[in-house]
Structures are given as structure tokens and as C-alpha cells.
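The chain below stands alone and is given in C-alpha cells; this is the form predicted on its own.
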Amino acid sequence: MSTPTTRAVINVDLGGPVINRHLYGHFAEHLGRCIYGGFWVGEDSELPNVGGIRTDVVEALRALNIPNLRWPGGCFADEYHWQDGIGPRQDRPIMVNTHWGNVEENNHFGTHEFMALCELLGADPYVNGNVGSGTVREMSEWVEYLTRDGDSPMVRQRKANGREKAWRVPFWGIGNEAWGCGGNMRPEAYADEARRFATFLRDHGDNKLYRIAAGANDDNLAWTEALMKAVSCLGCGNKPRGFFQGISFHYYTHDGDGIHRSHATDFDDTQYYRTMIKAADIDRVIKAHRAVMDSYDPAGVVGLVCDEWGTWWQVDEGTNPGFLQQQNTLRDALVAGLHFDIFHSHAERLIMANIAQTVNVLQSMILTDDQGGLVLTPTYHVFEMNKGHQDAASLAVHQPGGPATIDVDGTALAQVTASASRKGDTVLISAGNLSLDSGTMIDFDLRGGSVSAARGRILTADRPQAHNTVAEPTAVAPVELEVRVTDGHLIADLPPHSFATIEVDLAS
């Protein structure tokens, strides 16, 4: 029985919007053992670190060309009070975390520790502000004692504490899930606070802040709309008032039974293909809130902006329930690529999004542990063999006559998903097969030029549920793939349960 084929055509000299390399940003919150046992192991640490940050984890992350993170939560950031976590370390005082396992908070890593970490990254700062439980005067100052040189109250205590030199803090979060822990509020309610908070948080010097209120869960588009009205109005045409210049939302997958109540390693066919399903429908979600922002925004001067995704499963077995820690199998990665194949396909408004989170929490990058083991997830490899679409335009695949798919419960699910971009003379194309019992042929037709070279990579195993450990810490990790290169075609075979790229040199 012959292997079907999977057909598509790319022209590759039609380039679209640019792929803001802030899609793939991530996300580090004060939970569990993202930061404490993460990033963080302290200075007096028998791990190689540097001024207290873990050196493997930068140094694998830096890998990934990781364009911002996000700090310090999450529902954490409504509590936060960042006052409490600068000056001498042995000073500062101890916090409850409420929000993750009601422990001690030591308040060791705080402001010049994060900037540091985002310094040994090369990442952008994304700093998450307190509107729940802060005030308007505590956040304003923040950004001042970040980001100004000269003199004033602020840059006076920031030079007291050891920095000179204002940073560069481009992504300020004016709050976090304002519909749930960080306030219950309104839409209405939250939007007039919002207004209120983008006022008083200012530019500094050459620092141009680039303000992100807090948006939806999931779908909830009364929360897009009631920002959008906070800035325009419908159909007037008028641009924005600059209050704040993203809206975020929220997206978490699942199986179908919701978040933290399966399995993240025991999981049947069916639990597969339902999260898979779940994960394929945030291209629903991210077109409904571009249709209200076009209908107050049609220029697109407002930024969209998903600064949570990825997977919840249940913690693993004997670990703190609040600490949100759980392994991470293939399945996840082709969440992933899945993904990113429809962010690329929404580059034109959708600018920035942050993975759930880096290290040892969520959908992570890395699994760590106190001994030293560190494990980079099969999502890490879906991450670093995507990089080169950062900053690329996008380039548009078409599947004549449309994918194949596969029925979940009456859904349609596309076997095969693809995208693809070009930068230079350099053209990287990713595709996932989700079938679980079906490989495929993919046949890409180049057309608009010439191809000289093309080098393949696949991620996969022998099933779904295969993750790494510091025992096995490439069972799934990528491969070559062959390609073979024919009259502008692209050639290659996805078995069940893929994930791959393929990197190609146009002729100049």
C-alpha cells in the first residue's frame, strides 16, 4: 500500500507579514520551581552560576534566540510589590505566595536579578505590573527606577543599589488576568483602570514603552471590546488613543476535561486527538478578537498579544500541587509547532506571545534538578528548530483542495499543518503530521525561484507519550530528515506523530 502525499505550494517570492520574533517569547513566573531551582540557585550554589543564575539554563535558552520574557507572573504580579525585592538580599522581607502553594517568598530574585537574567539571555523585559493589589504612584515608579538616567528620587535609589545605567524596558503588563485573581473585575471596570495606569507610566529618556493591557480568557470577547472602546470607537476610523498599545489574552490546552485534570503522560488516542482539537481551535479564538479590534482598529495600530499558552496537566506525582510542575511528552511539542504554524498564519496583528513557562512549570522549555540534571523538552526542540522564523516574512502554503483530515468526535482535524517563511535567500518551512497511525509523503512546490540546497530535521518517536529524562534525555530530540530536491520540489516523509523543518537556500 502506497504512503499518501501531502501536497502544497509556496511562492516563495509573495513575502507577507513579518513574523515578529516576539512570538516566541516566554514566560517565568514565582511559582513553584521556575525561579527558586530554576533560574535561580544563588551565589553560594556548588552549580556553575553566574551571580546566582543557573549557567546551563541560560546557555540552553540561549539557544533558542529568546526575543522577551515575561516576569515576575502571572497572578503573582498582583501581589507583588517591588519595593520588597531590591536592595541588599538578607534585608528584604519575606512574602507569602498565596497564589502558588501558600509558600515563603524570600524576595532573593527581584528587579536588578531578573534584569540580569534578561541580560545573560539577550531578551527583551517584559515586566508584568500590580493593578490588583498596587497603586498607580508604586507602578509608575517602577518604570522610573528601571528605565531613567539623570536624577530623581528613583534613579537615585536604583544607583544606591548598585546600577548606574538606566535599562532598556520596552513590555510593561498593566495588570494580569484582571477577570480572575488580579481583581475580579468588570471589562468596563478594568478598562477605566487600565486608562488610568498607561497614563502615569511614562517614556523615559529613549526607553518607548510599549503598554499591554490585560485581556481575555479564552474567548471572551467582551473583554477585547471593552479595551477597544477605551481607546476608539466602531467604524469611526480614528486612530487609537495611545493609553496602551497591546491587549492580551489567555489560551490553555487541555483534553476536553479542562485544565490540571489529566494525565500528562498516561493518555489514550482519544485524550490525543481532543487536545490536539483544543489546540487547533485557537486559530477560532484569535480571529474573533482581530475582527473586534479591525472593527475600532482597521489600521491595526493595536497590538494582540498572548502572553500565556500552552499545555495543563496534572502536576507530577509527589510534587507540591501548586507548583505546577509536570513532564512534557511529544505530544506537547506537536502543541507547539501546531501553534506556531497558526500564529505565523496571524503575524499581521497578533505581535507577541509567551509559552507557560520556561523552566519546570507548565509546558516548560527545561526540567531541572538540585543535583545538577537538566533536560531540555521535546517543546524546546519545536523552539529552537523554528527559530529562523523570527523576523522572516511569511510566506503563505496552500494545500490544493484543502489538508486531509482526520474526525474527532465530528471536528475536523488537518493531518498535516504547515508554515512557512523567508528571510534572505533563506526560506525554513515547518510541518507537524498529527495523525497517530498514518505517515505521509510531503511534496512542497516551490515557485518564484530556485532552489540550490535543502537540509531537513524531525522530531518524533516510536509514540506520542515519549518524553526526556535525565536518564533518557534524547528520546525525543530531532534528527535529521532526507529531502529530496526535485525540479523546485521539496520532497519528504512525515511519519505518524511528526514534527519537522526544512531549511532551504534559494539561488541568488
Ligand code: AHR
Contents of the next structure:
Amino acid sequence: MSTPTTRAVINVDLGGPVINRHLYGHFAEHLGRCIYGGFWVGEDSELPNVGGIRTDVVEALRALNIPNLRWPGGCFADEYHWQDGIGPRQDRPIMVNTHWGNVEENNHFGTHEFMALCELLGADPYVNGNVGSGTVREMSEWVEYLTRDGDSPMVRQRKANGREKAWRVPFWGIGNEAWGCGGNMRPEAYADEARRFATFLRDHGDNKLYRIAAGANDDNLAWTEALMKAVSCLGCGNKPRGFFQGISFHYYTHDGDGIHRSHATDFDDTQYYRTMIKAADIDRVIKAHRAVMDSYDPAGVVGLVCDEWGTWWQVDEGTNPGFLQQQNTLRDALVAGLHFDIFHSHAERLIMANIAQTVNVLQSMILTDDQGGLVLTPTYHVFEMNKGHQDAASLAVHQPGGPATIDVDGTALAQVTASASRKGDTVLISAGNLSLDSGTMIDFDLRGGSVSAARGRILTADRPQAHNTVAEPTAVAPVELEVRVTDGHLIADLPPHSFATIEVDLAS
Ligand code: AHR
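Let's see the other form, the form predicted in complex with the named molecule, since the form predicted on its own is already up.
Everything in the complex follows now, all chains and molecules, and the chain you saw is the first one.
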């Protein structure tokens, strides 16, 4: 039997909206082993570090061109008081991280350490302030401490702590999940709080803050509408008022709630396909939020930000349930590839996304141990293979007649999803085959330019449960994919459960 073919047409001369590089953003919370034991080992550690930050973690992440890093939470942000995390480390107070494992937090990783981490990574800081248990003054002073030059009470304090120059902080979150751990507020009450807090989040000097209001969970459209009403009005035609510039939402992928979530590495075919259905459904959720935003802000001034996304499984055996530590398989990588295809298609309104979380928590890029072991996860490889999409012009990928589909509990899952972009004379195409048992031959017809060379890479394994460990770090790692170029067509074999990228040079 011959392999079925997946045909698509890509017009390389018809560039669409630019894929904001911030769609490849990250998230690091004081949660489990993300900060402590992940990024931060302390200056006295035997593991190589720069000022306490683990060197091999930074090196691995630099290869992803991480555009921004969100910190310090999540739920933690709404109980974090930034003044506890500055000054000599031995004098910093200990607090209890009540959200995550009820463990003591010694505040050794604070504002200066976070800014140093961003500098090492080459990433823009995205600081999330405390609305739930903090004050307007506290948040306003944090912005002043970070971003003001000249002389002021906060500037003097920063200089006394060893930092002369102001930092640049482009992104600021006004609380987190205000409908839940951030204060259990109702949408209108939070919308007013967001306006009040935002009023005192000043632009100091030439630092311009992009303020992001804490948004909905999944498809809670009432929340988005309350926030849009707080900055604009239906049909009044004026530009939204600039209290905040972005609105977030969170979307996690799993195949059931609570204890019904599958195990990170031990799952069956049904659980695999239900995961893909849930991951694909973020398209409907983004469209729904966009529709609300379009009706209040047709010019698209307010940005949509998905500042927490990723898979959420049962925790690894023997770990603190509050640490959310999980392995990461080829299934996770395919979820990431699918999300990026969808994110690219919403490039017009979706300006940022942050995977939860970068190291040792939920769908991480990197797993570490205290002996110096470091594992790059399959998800890491998708971020690396896809990095050429950052700030490239999106290109539509048309599958004539629609993609072949897989029936999952009565819902159709597209077998092959793809997206493409162009930067200069280079086109990058990403494609995932989500079927567990059917390979396909892709035949992508590139029109509007002539192909001079094509290089392919593929990420797959003999089963979707495959994952990397310290003992076997490259069980899932990209290898070369053979791509044939014939009359502007790119032809390649995509085996079951695989993700591939093809980089194409166009003749200029
Ligand atoms: O990423 C883990 C947690 O999930 C975050 O702290 C919270 O915002 C969300 O519920």
C-alpha cells in the first residue's frame, strides 16, 4: 500500500502578519525546582555558575533565543513582596510558599538575581506584580526601583544594593489569575483594580511599560469582555484608553481533570488523542477571545497574551505534589508544535505566549538534578527547531480539501498541522503528523519564488512515550530529514507521531 500524501500550497510572496518573537516566551516561577535547583544553585555551589545562576542551564537556553522571561509567578506572584528579595542575601527574610508545597523560601533569588538571569539569557524581563496581597504603592515602587534613573528614594536603595543604572523592563503583569489564586475576584472588581494599579505603574525615563492585565482561564469570555469594557466601549469608535496594553489568558493541556490526568510517560492511545484534541482546541479559544476584543477594539490596539500554556500531568512519583514536576515525552513536543502552528495563525492579535515552565516544572525545556545532570526535553527541541519563526512574516499553508482527520470521541483531529513564515530569502516550514499509526508523504507546493536549497530536520521516536533522561539524553532529538525538491515542490516522509521543520533558501 502506498503512503498517503498530504498536499499543501504556500505562497511565499504573500507574507501575512509578523509572528511576534514574544510568542516564544518563557515562564519561571518560585515553584518546586524551577528557580531553586533549576536556575539558581547559589554562588557556593560546586556546579559551574555565574553569580549563583547555573551556567549549563543558561547555555542551553541561549540556543533557543528566548525573547522574554515571566517571573516570579503565577500564583506565587500574588504573595510575593519584592522588598524581601533585595539587599544582602543573609539578611533576607524567610517566607512560606503556601501555594507550592508549603516550603520555606529564603528569598535568595530576588530582583537583582532575576535581572542578572535575563541579561545572561539575552531575554526581556516580564515582571508580574502582586495585586492579590500587595499594595499599589509596593508595585509602583518596584517599577521605580527597576527602571528609574537620577535620584529618588527607590533609586537610592537600588544603588545601595549595587546597581547603578536603571534596568529596562518592557513587560509588566498586573497580578495573576485574579479569578482564582490571585484573589478570587469577580471580573468587574478585578477590572477596576487593574485600572487602579496600572495608573501608578509609571513610565520612568524612556522605559515604556507594556502593562498586561490578568485575564481569563481558557474560554471565560466574560472575563475578557469585562477587561475590554474597562478600557473601551462597544461601538464608540475611540481608541482604547491606555491603562493596560495587553490582556492575558491561560490555557493548559491535559486529558482529564485532577487525578484523571494521565501519567507523563505512561499513557495509552486514547489518552494521547484526547490530549491532542485539547491542545488543538486552543484555536477555538483564541478565536473566541479575539472576537470579543475585535468588537471593542476593531483596530487591534490591545494585545492578547497567553502567558501560561503547556501540558499538565500527574507529578513524578516520589516528588512533592506541590512541585508539579513531570517528565516530558514526544507527546509534549507534538503539543508544542501544534500550539505554535495555531499561535502563528493568530499573529495579528496574539502578541506573546509563555510556556509553563522553563525548568523542572510542568512542560519544561530542561530537567536538572542536583548532581549536575541536565536533560533537554523533546519540547526543548521544538522551540529550537522553530526559532526561525521569531519575527518572521507568517505565510498561510493551504491544504486543498482540508487535512485528513482522525476521529477522537466524535471530534475531528487534523492529522497534519503546519505553519510557515518568511524572513528575507529564507522560508521556514513546520509540520506535525499527529497520527499514531499512519505515516504520510508531504508534498508542499511553494509558489511565488524559486527554491534554491532545502534542509529538513525531524523529531520522532518509535513511540510517543519516548523521553530523554540523564542516562539516555538523546532518545528524542532532531535528526536530518531527507527533502526532495522537484519543480518548487518539497517532498518528504513524515512518519507517525513526528514533528519536522524544513528551511528553504529562495533564489533572490
Ligand atoms: O504554572 C503553575 C500555576 O498554574 C501558576 O502558578 C498559576 O498561574 C496557574 O494556575
